[in-house]
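Form predicted on its own, single chain, as C-alpha cells, below.
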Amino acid sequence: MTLAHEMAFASPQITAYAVEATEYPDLARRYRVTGVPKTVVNEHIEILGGLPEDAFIEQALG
C-alpha cells in the first residue's frame, strides 16, 4: 500500500486511486507521466518517484 493509500484509510477528506499507467494509456497522457510512481493532487501538484515519507507528505501539502 502506497502513503497516499495510508493517509486515504486514515482520513475520510482523502481519496486515492492507483492505475496502471499501460492500461489506460489516456490518462497516462493527461498526467503527463514519464516515470513511476506519479502522485497528483488535486491537479496541482505532481510528486515524481518514490520519496521518504516526511517529504511526500511536505510536497503533497503543497
Contents of the next structure:
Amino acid sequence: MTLAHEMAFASPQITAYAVEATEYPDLARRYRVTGVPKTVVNEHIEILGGLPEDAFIEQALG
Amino acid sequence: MPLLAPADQDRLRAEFSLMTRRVHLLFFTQALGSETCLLTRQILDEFPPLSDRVVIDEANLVLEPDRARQYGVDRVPAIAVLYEDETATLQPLPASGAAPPLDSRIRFLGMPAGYEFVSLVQAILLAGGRGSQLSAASLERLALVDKPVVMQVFTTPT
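The structure above corresponds to the form predicted on its own; please provide the structure of the form predicted together with its partner chain.
Now the complete complex, all chains and molecules, led by this one.
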C-alpha cells in the first residue's frame, strides 16, 4: 500500500485509497478481488500482487 | 488501556519526534451502529499521546456530506491524511473553522489494523516530512502526470 500512497503524495493528480477488502465486500465484488494486494487504477487498470517500484508505477500510469 | 505495547510506543515516539509538519488524521465516522468506527477511533487515539505533531480530527459522514465529498469519502470508517506546512506547524493548533490543512491525497477505507496500521504510520511519517522513498526516476515520471488518477489498493488485515 505504501507505494500507492507515496505516488499520491508525490503527484497532486493522484489520490490513493487503501481499502480493507473484508470490510467492504461490495467493493471487493465490484472489482473482482480474489487475492490481495490488488490495485485498481481509474476503475479499469488492474495490478495483481506486489511489483517492483518502477514496474508498478509504469503499469499504474499506463 | 493502550493498544500498543510499551516498546512499540517508544519506537513510534522516536519516529514521530523527527516530524517537521503537523499531521491531521481526518477520521470520518458515523457513530451509530458502526463497531469498526469505534475500534478505528481507539486505534487513532494511540497516536496523539506519542506526539503533539499528530492530531485527530473527526467528521460525521452523514452530518457533513460536503466535507466527505471534498475528500472523496462515501463510507465509514475512513481516514484522510492531511498536514500543515512547516511554518504553520510552528504556530499553535489552528482553531476549528480556520483554513483546512493541506491534503496528502492519502486515504484509508476500513479499520487500519494489522498491516494497514503499518501503512498508516508510514503515511503519517511521509506527510510529516520524512521525504519520499521513491527513486529519482519515479519522481520524474510522476511529475509528468497531468490527469487525475484514482488508485484503490485492496488489502486484508493480515
